[in-house]
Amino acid sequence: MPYVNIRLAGTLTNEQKQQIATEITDTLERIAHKPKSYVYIAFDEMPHESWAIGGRLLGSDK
């Protein structure tokens, strides 16, 4: 059973999540031959302040 966790800074609309879920599920079905009913996808949306790149918080001007 494939489990896909998508973690991102910020938020997505429900329409965006649905499109991403559909495309990932279709890809796993086509390439890995996994039934759609076996594919689990979780979206972890986190505030920009919870992410740092290169030692700097996203959204920070410092």
Given for the second form:
Number of protein chains: 6
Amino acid sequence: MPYVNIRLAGTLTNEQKQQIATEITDTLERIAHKPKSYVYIAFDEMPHESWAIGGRLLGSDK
Amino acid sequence: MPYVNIRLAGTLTNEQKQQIATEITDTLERIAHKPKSYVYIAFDEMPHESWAIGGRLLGSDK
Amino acid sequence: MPYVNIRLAGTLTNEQKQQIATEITDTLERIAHKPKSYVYIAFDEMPHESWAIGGRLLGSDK
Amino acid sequence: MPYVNIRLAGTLTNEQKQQIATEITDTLERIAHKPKSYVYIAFDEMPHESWAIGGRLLGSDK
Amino acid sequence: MPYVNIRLAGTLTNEQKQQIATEITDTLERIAHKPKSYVYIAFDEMPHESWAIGGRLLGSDK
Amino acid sequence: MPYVNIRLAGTLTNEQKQQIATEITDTLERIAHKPKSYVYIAFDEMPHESWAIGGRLLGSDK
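Given the form predicted alone above, what does the protein look like in the form predicted together with another copy of the chain?
To see the whole picture, the full complex is given below, headed by that same chain.
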């Protein structure tokens, strides 16, 4: 641990995921004093139609 | 928040997901007094073979 | 399955949780055609200070 | 309940998932005294590029 | 990874959690060929009143 | 969305959680182009004895 799960609608490039992983791992090491090697990050890139905000399904009127 | 995650085997139509999101968002507003706009719902529509109940993998004998 | 996880800040009474569980289970049976007995719902009642929205920790200025 | 979520990079065969489900369900019955029929297991077989360990995205140099 | 999340109602002793962790880690190494050192297991021991099965809140009639 | 769940052993101060939330929200806005106001972050500060790494329960020999 820590285990970080990032769930979002749409896709990211590998470059975006690598950059996000680098920054979040650095944040957790610097602020929470967790060793870098222990930080797991799992990305869930989900279809827009798998999310509802305020009762309204995203992407459903495409 | 609230954040609601619904995980199930198989797929739903967008109409089913919209209807479920509408009803659950309404339930949380009415019973838990959470503002509608804050309710996030994320659906995970998973293959049957990703679930086991009682030690038996679903869909594995299809 | 389905497995439903409801995560929110603050606490609910057992009566609220029972009412929410009743309504969501009914919704999933009626709309997604899942047998009632298979529906699992897990509530995570979390401290306000465990949530951040828009980069701002809830409850931290109390 | 119990609800068990297994998240890993790559894929498993149905035979592997069935064997893992059999063993984990047995473990939870024998050690935690939970009835077999109540044990739900959900597998998330994720792309390597959805995981970062120690700040480094898996599979990104393929 | 793998990351395993075990959610159940009630509490376990440290001995039970250690035994479950030993067995599940062994299962994932032997069947899924994942190195032991990479296996993370997180236990969520939840109040009975945080679970509903079949629309009925556990523990609510105590 | 995005919804970010950070699970770790031990506790953080509100200042640490606020700082982590600020940085991760900034990362997701800058790299993934997600509006700040949509970013939810939920912290699970768990007992050491709720984690096992490599088959060994943390904190169990205290």
